[in-house]
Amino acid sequence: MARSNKPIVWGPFAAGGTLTAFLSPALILLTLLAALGHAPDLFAYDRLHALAGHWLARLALAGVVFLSLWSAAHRLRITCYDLGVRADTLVASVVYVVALAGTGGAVLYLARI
């Protein structure tokens, strides 16, 4: 039988999709609701701010921030080749590479909270 790497893909795809469309309006409507002063004050600025600078909750939004891009990215990349585009390496390359870049920019800024 022929392995595949098709779960190393459609795992994170499938976990992902389903982190961001539960968690992420979520977290989205916190964060603005505390960056603009109109949350509760459980949900306050500061108490968000102390909540990312724990190890465990850098660990949780990383995971959110990877699983949603690599999820976008494997999206765009079946959008590509419906549209036509064939090259499926290159367009495979070119967002599996974009979605690691954003998560380690997400990792850099959030290791300096």
Given for the second form:
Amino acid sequence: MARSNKPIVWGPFAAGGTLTAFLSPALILLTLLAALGHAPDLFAYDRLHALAGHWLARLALAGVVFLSLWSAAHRLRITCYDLGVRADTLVASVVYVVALAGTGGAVLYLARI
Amino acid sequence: MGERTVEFEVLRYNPEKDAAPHFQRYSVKCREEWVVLDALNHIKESVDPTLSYRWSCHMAVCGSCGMMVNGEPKLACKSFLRDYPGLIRVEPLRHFPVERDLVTVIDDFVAKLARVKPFLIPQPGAAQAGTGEYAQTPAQLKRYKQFTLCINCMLCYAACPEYGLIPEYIGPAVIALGHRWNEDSRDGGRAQRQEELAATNGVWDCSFVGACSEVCPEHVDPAAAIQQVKIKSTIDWYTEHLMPWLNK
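To test you: the structure above is the form predicted alone. What is the structure of the form predicted together with its partner chain?
Up next: the whole complex, starting with the chain shown before.
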């Protein structure tokens, strides 16, 4: 039996899952605080905007967005299979394209900062 | 030591006589401290000698008496009657063909287990010169010890929805046992086992439901073994395809 090529899609899924578990709750909390005007000075809009202007920060943000979206897409694909939707290739194509489109959108926005 | 009458509904199937499996009711006086296996033994000895089931050790070591108790995969010798207040329904392990009554056909599991070579394939040079002994530190032992506790009871196969969906899936216990030898510092057989473990019907059929670890009577945590094999196989794949200069 040949070794599977599944690691191509599973690698970013695992990385994204780990990232989401640790980062997303903190991001949601900070974003909410910032939106309500309760963020500490360090997380003020101007400072975050300036930070996102740096190429390294843009790369990191694009990475976070890609891995999170990919992780969610892959989880959705597996869930569909477990729920009895056996058109795996179609499901995989749709969810991965959505994840890649979302990443593309994020990259475009980041480039315009 | 009280006694109470317990209602059992046991799946019966005799392929020579029955067109299809059916349930048979037994109402038996049981002692409060009995396990389901005690009740089955009592039924076989004094009520119905035709009842067939596997058992051996009566102490959760041999892995023979796996069966569905009220719909959950359990060792009959570890399922206390006091935990089941009402009717107790006993069926053969899910996902396996029934041979007779509670006895299942386990050929699929046994064949898959052999494929991952669950034995020591000695690492050249790992033995100490002169004595031929294989020294191992407590830390090296700890890496795989948990996975040695598997008793091949197949409860994880009955619990795994993926094994139910994909009969070719190699399954939780087999992966845990292959991983057990891969993690052993004395062993050098990982490349051979990866041909099975890293295949599509190896770890990649698993969607990390985790039911295997929940039902495991020995707390082997096969789901952890599967996740570890997935990570290592992914690192293998990336080094092999993206960093060819690292390949020997």
